[in-house]
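Heads up, the chain below is alone and in the form predicted alone; it's given as structure tokens.
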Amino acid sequence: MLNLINTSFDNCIKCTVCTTRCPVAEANPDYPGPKQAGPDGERLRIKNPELYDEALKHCTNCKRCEVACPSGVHVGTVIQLAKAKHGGFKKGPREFMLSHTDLMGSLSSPAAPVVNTVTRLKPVKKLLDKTLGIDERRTLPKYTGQTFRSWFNKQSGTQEQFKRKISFFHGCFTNYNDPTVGKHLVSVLNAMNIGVSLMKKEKCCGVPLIANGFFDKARKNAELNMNQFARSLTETECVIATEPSCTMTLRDEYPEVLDVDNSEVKDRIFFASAFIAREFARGNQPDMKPVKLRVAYHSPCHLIKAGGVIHTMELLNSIPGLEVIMLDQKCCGLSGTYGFKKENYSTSQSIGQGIFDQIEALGVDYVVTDCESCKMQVEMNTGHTVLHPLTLLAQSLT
């Protein structure tokens, strides 16, 4: 039986909008864009190995070729597996460290104050720069001292008391880096009487282990994940996620990157704005009193990809007294852990530069986006904080 790629990328038709859609073609000359690195090259890799093209390597995997190809061309899929099969990744001690984010997390939490503290001095950055290729102008997300995981199991006798339950997969950037975003999902589903449920384990959803090569690794943590999310799921109604990239990872990504199936959970595993919208359209919306600010919305590329942001606008838009701008849907550049290695800084930088045009120009109180990547480099680049739709959600409780 023919598999899901190798019958996806035959129903190319060569109409090159993916790659007009493309922000890496589009700020970098060295990549040819999606459609010669993904359907004609795969043509070519299957008669001839050796015609793989080392370009491929500049693909950031922002899945805007996918949404774009009129005839569901899996184009980033395709691009990903050719760089596994034909060594295309480099797996040397900066991927490691950037994309082994519980291994990362779980050493360097206990050790918050001084990782957080050392991490941001320019010797060490530079140091980093130098030894490992990671840009000394980025700034290495901050770790917490209390771990979400901890923080919710001296509060988690209060989900017992409401009838409706949910699980939730926090991921690492919530456990290890910043709670706030899985306390504010906590107090906005409470407040719609739905309880939280954790499961028992998780791992890293696996999605920088594939952008930096480590597909051992990422299957490992999908079969971990799925058994846990068959259990929770005998007793809560869905697993949500609220981080895009997780989710579409978990939904997607299982089966047609890592050949692992999730076909008896996948329908009920939802980004939480999905979740939450639906829930309001069923009339269980909570009292939400008026927040007077003027945000600007950011859609990341991964949200854009699963058709999520009509929802997370439909929650900003529910919010009394909110005035929502909608940002170009553009990338930011970042891409997780591309942008942070010094051979991509340029073109990361180029990719995002209207985006930060566009903010600075709009003058408005907040950026408001739901991915922790887009948030960084968002902060990184403009004046501007950056906050998730949930905490604006939060911040309109009674």
Second form
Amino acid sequence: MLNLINTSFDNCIKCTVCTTRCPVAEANPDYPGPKQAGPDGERLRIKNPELYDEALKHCTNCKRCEVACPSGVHVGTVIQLAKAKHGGFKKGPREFMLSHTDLMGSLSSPAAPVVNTVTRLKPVKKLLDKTLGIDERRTLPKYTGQTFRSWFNKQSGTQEQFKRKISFFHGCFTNYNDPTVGKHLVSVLNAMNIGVSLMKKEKCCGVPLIANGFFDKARKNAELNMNQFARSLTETECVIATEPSCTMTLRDEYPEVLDVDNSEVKDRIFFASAFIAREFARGNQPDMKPVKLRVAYHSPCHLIKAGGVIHTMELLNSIPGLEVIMLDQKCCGLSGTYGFKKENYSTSQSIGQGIFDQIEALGVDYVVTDCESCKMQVEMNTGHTVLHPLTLLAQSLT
Amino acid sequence: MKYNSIIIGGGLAGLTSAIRCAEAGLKTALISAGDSALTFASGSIDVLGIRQNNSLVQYPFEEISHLPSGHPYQKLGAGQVKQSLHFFTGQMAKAGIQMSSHGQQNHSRLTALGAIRPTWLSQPGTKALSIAAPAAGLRRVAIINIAGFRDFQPALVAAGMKKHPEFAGVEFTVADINAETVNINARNAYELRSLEMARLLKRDLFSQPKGLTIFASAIQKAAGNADLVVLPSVLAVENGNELISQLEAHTGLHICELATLPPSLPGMRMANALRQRYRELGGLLLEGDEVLSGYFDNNKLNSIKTRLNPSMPLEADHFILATGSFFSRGLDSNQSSLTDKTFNLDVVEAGQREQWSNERFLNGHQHGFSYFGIETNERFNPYQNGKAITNLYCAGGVLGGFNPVAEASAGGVAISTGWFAANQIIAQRSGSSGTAK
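Switching forms now, from the form predicted alone to the form predicted together with its partner chain, please provide the structure.
Below: every chain and molecule of the assembly, starting with the one above.
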């Protein structure tokens, strides 16, 4: 049985830098931090899996530990895999509901007006709190009556006319909750003479499934998505996603966490800002009119991890008249499904407090961020509307 | 995408040069592959403290002219080294930390092993001792720990200090403060690192209305009427210096904090302050990415390829390489050779493997490998196959020709060479009219 265990965590030199950057360890003393939960714990778990520590459940998988690690240890991945391997996930009805975003979307979207009204009612929220453990203080995401796909189908003919084409991985949120960002991507790319096409089928990228322990389901989705990508890429240049967590998962987590080989397509999966910034740099930049706004930019954890902040900043800075203030690179605390859970509510809120305070003090017109989960958290906790960078780009088109 | 300057490495040298560039209005990006060695640093800045013959340097700037010709300080000269440190002190002050020095003179700082090290610039929480007579005015020293915290050993500090003849007549008290006394409730006190202790104290003690008074009286009880109270640096990350001065006001004692085993809170404070300053100036910080290779043409570095965006090279007019030495993974070695990991630049002649280090690691003699690093010209441009790369500068630990540990010069070299590299870039840009878009 030698050499079957991945011991790359042994590159850890115990410097504790990961813990200095862990938002959960700072907010919640029950979490011993990524060093102990990750590489330290892994040594013990190899010896005896019973040493699996309950405390792992507090990790939000924000990946800040990996960004900070000077020794290149995949701390967050070690923790997620340990949780999966040793049955550390609670997979009740709440976890199922929160993580199966595409299923929930396809059920809720057709009845959107009803669902949206009902989920805003206090008694309903109380009921969800008591029966499922979804915190009643949390604003629940709204659904859209017209999915992005059905909107897109009506004008797919227009898209066919472009010589250059890309494939768009819209993700669950854009399809079922709010199609705005998808529509803005289409108009920005069209202004750059690039057409958009969708995969025949796509499934949730898997990020909420991984976070809640549904690894088999996530792997199935990953395999389907990779097949679809391969097919779609015969006719288009690349696959683009507008959500940082989706992009990170499709590109980096499929091989690292789910063991799904994406090497054939990996180099052709792009975060929207990265693709557009590269086009701009090559001279394909549409005419832009000034957008006279003062905005604060919040960088999402998974975008930092995937190395995408540079491209979003490049795009924001290319919009004439726009004043961009970069917020401190701190976690907003929601972490997808994490902050919806009753037991995590106070940790989640206390992690985000720094960002909320900074936003309120700046007195900006809008907050800008690429991540839908961050958007929900900031809008719930500040008086500000949060925009996607593509929305500002779309506004500046002449 | 094109920048005016791209800095590779987020440590002291990288951050200093990045701040200088951003302040001059250059479109600047800094790439850092994980946190830097600042997280392990003392929080003081050593400029030049020890001569080849192991004697202490009192006046570091005067000493520069006695250094060998290949030394980074010799290329800069004392005037520029001084200016760079002045710049650094100003930037730290703008980020909220007032560093202090004794004019042109070095002072002594204590370490967690009880050693006395020469340094030039310290945070207020580090009590500066005299360089010539470190024990002057001290009759009683109290070394105090929070019971159960394992990354600080008061008895070891006392034993180390007693070895100095200067401290022969000093009386040492070693004491603990119990967790119950200060109302902190740790799950497992022995698992806590300095940072976790600070978080615990913040939550359980200092956020309470009487927290400061409770802690002050615990110190008073443990320290008695000592002339100097030594504590591990576990009290606070942000505003740690202010907290110590408040405790001094409450107790009437002189309190000195010592950086513990990593993470070092004074080092983290410095890193946070510099990162914050860089962001305020509009600089872009790319953390967790790594430079894989560079595209060189006509003795210039045109662009770099990074691990996270391999198909999108980053272009710049000028680059600074501040990737640190072996520990920070800027330099790499195998059995027979030495390499710069990032660009494969020319490194100082390392000689025979047997001569790289002394047989005994800690016998007080210098090791050859400490001097290893990238070879540069007078302007700190490195060479590739013997040809100088004119728009690339090297700064800090990655440079060859100095011994950061034996001569106590790591911080000063990082700051001065980082500052100098940025100045070269700024000067060249004001000479030409090109701007990056």
